[in-house]
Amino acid sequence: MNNFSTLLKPEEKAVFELRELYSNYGYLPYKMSKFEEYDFYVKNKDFLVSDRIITFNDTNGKLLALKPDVTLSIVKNAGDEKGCTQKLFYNENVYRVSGSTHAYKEIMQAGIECIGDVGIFDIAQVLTLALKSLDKFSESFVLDVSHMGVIAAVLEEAGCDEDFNRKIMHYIGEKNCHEIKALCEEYCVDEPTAEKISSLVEIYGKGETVFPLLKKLSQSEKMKKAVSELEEICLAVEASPLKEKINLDFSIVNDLSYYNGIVFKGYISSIPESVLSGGQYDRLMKKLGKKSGAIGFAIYLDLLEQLSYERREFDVDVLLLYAEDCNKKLLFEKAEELVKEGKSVSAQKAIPQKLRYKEIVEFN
């Protein structure tokens, strides 16, 4: 008897396993249309991974787009219910330019969104689900976590304009201390603040070693508050058996106009880029006229194609060869008999060149 799981690629198997995982934590399935009004994405293009969108005209002349993002559409349709959270999971295809091929690609994506009265418990649970999701794919993974409040507090101390913030965020993401120092000199940022930004980028590791360093850097009330919140979240996640997979890394950044609070990325050792990305996006909620908070993450299932998976030695157990003039009723019965024995069967009039079979049965 064939094991059903051996027939699936990692990304296909993941869809079933993740669905069960998220359902167990009270997340409900969310299904959306492939299309969205183009204007909606244009107004929020800075939130998108790529602003290159596939568009077409509907039968009524309205300009539509193949969805390049799931979160935006979920937030658009989310309600504001005081004291409650909407917990949703999805498995959708998005359409965007691939980073590797620079061509449009249909990308399989899964993820969760927690929207509403989001607190420390909800944030800690989302991080735990991110850990459990990565654990489904490989034992060798890490989840790098940052806090945009810490970054925002340091940039506020620098006291520069949006152009500086945009450039420095890019260099922080690259861990490029040389360019960070050069940019701070160009914008006349005082040396202690410039040194603080560089020090923050170089901090990496477990909470017990990182938090004492962070607290030494924390002078403003805004930074102290962000560090305190991050520490509280990390303490809540201590209950997870996968807690050792979390590292604090302040080079994990995202757009400050959309994201606040926790941001994170998940990596698997055999894949050179992050397979999971998420964070709190309360500011996006406000931009779309919502009062609630929100946190979620997406898993890029297409990247899991790079994982090795167990390939069956044979395509079928039995190659059932028959002649065109044979008794088709008896042929059908023979095929059914073999299937009932737990064997996979391919009935053919000739031997296919690339078919791998365990045995040949000639039907006379």
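Residue numbers count along the first chain shown, from 1. Here the rigid core means the biggest group of C-alpha atoms that line up within 1.5 Å when the two forms are laid on top of each other. Keep in mind it's a predicted model, so treat the numbers as computed, not measured. What changes on going to the form predicted together with the partner chain:
- A displacement of less than 2 angstroms separates the C-alpha positions of Arg19 between the two forms, with the rigid core held in common.
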Contents of the next structure:
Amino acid sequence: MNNFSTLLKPEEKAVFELRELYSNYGYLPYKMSKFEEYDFYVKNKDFLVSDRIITFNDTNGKLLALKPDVTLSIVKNAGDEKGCTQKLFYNENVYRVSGSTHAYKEIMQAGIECIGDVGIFDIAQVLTLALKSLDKFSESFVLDVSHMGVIAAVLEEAGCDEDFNRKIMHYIGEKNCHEIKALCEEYCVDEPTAEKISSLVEIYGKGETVFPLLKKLSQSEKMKKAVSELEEICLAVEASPLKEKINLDFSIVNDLSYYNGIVFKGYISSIPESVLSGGQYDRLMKKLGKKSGAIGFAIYLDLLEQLSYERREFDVDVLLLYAEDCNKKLLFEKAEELVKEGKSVSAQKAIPQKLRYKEIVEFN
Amino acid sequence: MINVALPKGRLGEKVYSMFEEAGYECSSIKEKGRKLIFENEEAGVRYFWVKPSDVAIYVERGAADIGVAGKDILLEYEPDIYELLDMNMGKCRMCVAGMKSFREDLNKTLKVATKFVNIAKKYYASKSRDIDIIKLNGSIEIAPILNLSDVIVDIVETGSTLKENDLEVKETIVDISARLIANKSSFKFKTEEIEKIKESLKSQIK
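Having seen the form predicted alone, could you now give me the structure of the form predicted together with the partner chain?
Once more the chain from above appears, this time first in line as the rest of the complex follows.
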């Protein structure tokens, strides 16, 4: 058989490689339906990246939605089992409004979810798998990690209302220190706390430089606890040869009402958006009435299209040009013969304008 | 190599001189001509002039690593970027303005003419006011004069254009100034350079 890897695009190759990777670590494939009841998303709409959903009526009149998200569908059926985790991976299309175009898009997603009695080991393993996944696409990548517990602790110290929290989370995500300062002034947050939020946002780098700074900032018990958990996770990942790719960045934020532990985003140089996004979402589990925790991530495979890869110089090797009245049997045999030689063939009656071909073989 | 999107015009030129001061000079940029891209390989920098309202798009999509854009543009388009620094220049206000004689009737839908549809919608939504948005691309000031709209939402710098057209500022929505923005992915891979530029620009801000 031919080597398929020359034919596959990076995002197609990724599907196979990731499947192998996740299977090796005990993750099982999960295939789900394209639709979900609309009501289900309405209840959890803040969890979704975009709140616009494509809906339609089922044959019995029930309102259905084209899946905008995979995680919700996976976790709603998960069971609680003490001491165990359920590890799943998926490869699905989701439908959401894309940020820059404000139009619906079909997005190819691959990802994993680890649901159940999630501990430090599971979290570290998910992080390692995120690193390994990114490593499959490019050498030049980073995985930025934050801990929502740290952010939650600081917001608690600020002690303001929901409105403040929503705005400040937005500014934290933008590393927007001047607006953070202005907002804190507007809400009469004391200066040390405002200063703390700004310094947190400006922190960026490897664990060994960041942790001493973090410890200086953490006074409350809550924050100390979150920082020490983060440190424990980083320590567990220490064994991975890819650990150098991890940066701590507290501007990585996600909805506090769903995410409680670590959150992370993966970036590949030459792709302007994050290609991987994930985190620990025990709070979502609680909302869905589950006792257990969960962590997972998704990779946006269609972004990989932007990775440069070698384009083939020609569309086909041979353009087989034949006349209308030629012997079709012989023509067929000629084409077969060329294919057997390992050449790609396009048989045409005239030369197509846009086709790039290596050679023309005229058949009479 | 750092790619910098600069807004065409006076503000962009001022910003460039700050970059120059920071050690990222590119003398060819000062030559008069129609060229839009300027590169200094030695300093590791490439500048390009783009329409001020497009800077955010260039940065969000990664064609530029960093850029300088007005807060008005950032509020209007809400790009997913880092906003690293308030440059404290190009200062103005986003305002609601109307004819001096105009008194708002709260019992009627308010007709608002603006270039900044998103900002206007959000502002009035926060006040739960029913409005009719009229999107215009320029000469917004004539809309209330010709009775096309009741008020306008626009940028006010000195207020002289308003005055000449017999208009006045009714409300200030938000203060505007130029901001240093960065592409999120670029920031990860060019952290040191971008931080260095940010610090140097910061030290130059009065």
